[in-house]
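Only one chain comes next, encoded as structure tokens, the form predicted alone.
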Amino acid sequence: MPTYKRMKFEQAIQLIEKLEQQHRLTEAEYLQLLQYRFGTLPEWDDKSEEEIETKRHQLDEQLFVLARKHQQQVFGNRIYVRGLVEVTNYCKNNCYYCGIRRENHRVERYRLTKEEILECCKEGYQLGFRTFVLQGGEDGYYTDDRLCDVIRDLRSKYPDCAITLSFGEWEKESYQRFFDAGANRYLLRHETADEEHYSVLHPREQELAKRKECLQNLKDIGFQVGAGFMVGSPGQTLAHLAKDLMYLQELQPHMVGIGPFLSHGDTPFAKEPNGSLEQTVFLLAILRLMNPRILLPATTALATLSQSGRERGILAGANVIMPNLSPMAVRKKYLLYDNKACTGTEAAQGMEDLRRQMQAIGYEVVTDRGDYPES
């Protein structure tokens, strides 16, 4: 386990500069940087709250400026949008943090039909979307055959589009079938890279080793792979976050989705405090410096936590947003956490609002595929 070392402001800046130049740190260095920004340090003992906040703000600004520099060197001021279709809120798993967990009997369950999924994507295509993200719980109704049938139809109708899946853990053979049917990308957040912490968040039948095996299988098959974790989840420490960063540094995924933990009233973590906006955007900027080419979403959870959360994510180096193309009738049923940000507007109006929000901070929404740049 990495140990804490006393640090000064100049040393923290040096670590950020090292990360920018080399795109990697040691686990101990990631922990030092996080402890300096978010820990209670001996250096602060003789300083006022105002002085401490000034130093932390200076550190943030240095990090964010460098993150934006690399974001814009690779992607310019382009923000990529993905059309999200929430296919099913049935799930066989019982993750302690999730609102659609198996044992939450207050959820009004639904499944979209193949025809409804295709209609959502048709609307998205007409609006200019060239990436569709099909997401859902681990629902036994959606077998390999049923998902492959949907994928093949989408690939036939929209050969110029990227198809992203996010349906949890499967055997390698199933992932291969999805890939062969025409899917390009797969999102599977690892949630935490520490086994003990994983057991705090999940029941015994779920294992971190299996999650990591799935991610490696997806990479081996040829998917563009997305991993990620929750920020501020129950039991999480700064050491856990340092371990998450090391795992992602080793895995080298094409996309990383992180967002603040947000509680849901019908889960065992109903009374746990939400994660931190400041911590989340700081970590987004670190991830951008770790891999300047990465596709990095400003998540709905960020927008839920703060009205300016999405914009702050973009200004910390994020470059992807996922507007919701799901039918209006089911959007409020797919609640992984309480008070999910939902405009209640149709997709076309939502896109206009999003364009204005991004233009206000100097960015342009684009609807092309926005593939991971290989070099």
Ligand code: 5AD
Contents of the next structure:
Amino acid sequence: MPTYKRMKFEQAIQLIEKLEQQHRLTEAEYLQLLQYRFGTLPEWDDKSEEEIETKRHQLDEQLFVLARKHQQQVFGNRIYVRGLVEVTNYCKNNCYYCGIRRENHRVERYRLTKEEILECCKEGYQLGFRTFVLQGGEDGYYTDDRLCDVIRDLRSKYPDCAITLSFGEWEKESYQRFFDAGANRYLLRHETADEEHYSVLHPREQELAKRKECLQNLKDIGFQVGAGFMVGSPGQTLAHLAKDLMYLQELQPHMVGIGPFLSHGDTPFAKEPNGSLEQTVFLLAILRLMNPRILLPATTALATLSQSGRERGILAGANVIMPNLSPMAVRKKYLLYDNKACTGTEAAQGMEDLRRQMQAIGYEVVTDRGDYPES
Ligand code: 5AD
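Switching forms now, from the form predicted alone to the form predicted in complex with the ligand, please provide the structure.
Every component of the complex follows; first up is the chain already shown.
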């Protein structure tokens, strides 16, 4: 296998073209592509740093053009919105990266009541949302009975809406109950597909195998499933990213959520550097080419990292935005990372701004529920 030092621009382009045509690469090929774009630069052939940067940007552009082409073919210029309700920031887990981890005693904990959740969704419905994403930590209060009760109520009030859940790991029976109560989709990021890296990000009691099992169970039950990972999390290498892509290639989820790692001051990773915008958008474009029909959000983390993050994500092939519908009073408490964007166009109330922002780059925000296009 040629190393990135010797890989030529033309070869990198060929890999992108192969990905476009076949929608898959080998792990070695993903790694080569990532190394060509992001590998540290020794005396790379006989080119200057400047020339190399120019080449890298040319590569980005070629990739993004193809990603947009495929997005366009499936979805036209439509951007889907999902209204996000952050139900609870209690969590029994202790993920080293996450601001609402169990051992962060500086978080003011809250949980919404069923009535509050319904109120958020009511407001969301009036604003035009037809997908509600209920998200929360793994909170012992929210048992499957209690969640099913909320889901059933939502389902009967909003038969035309999609209900998406994101509450971490459960037994298969519980997932089945959520599904039977009327939930349609489930988001559970795998975070990293490498065992060893998983244990850098999580305490021992959490296991990648368990996470993967949950994702498989969700798929088997019939949920539209979202997996995903953080970009630039501590200890992550390009080889890990190649593994993430291979895992997603295997799992074939309907949605993939990726965003840059952003440090949170009250976690063990407080001093770790943030993930990069360039790497995140490059990966978004690869994911679009791997599966042109995938629902791919330009995440809040990406919008938090950079003013233009969301637009850059859309222009790299993302087609979903998830504005915040949580009550104003709790928004500042659901801080997975520092400076999390939750007002302006990140807020459901900022829909008009969001529409304009998307229009300015040639896209239209639509309100239909935007299910995965099944063929
Ligand atoms: N930076 C970026 N993303 C984070 N998440 C949690 N903590 C952070 C952080 N510090 C992501 C995880 C999780 C999702 C809900 O938010 O990937 O799955």
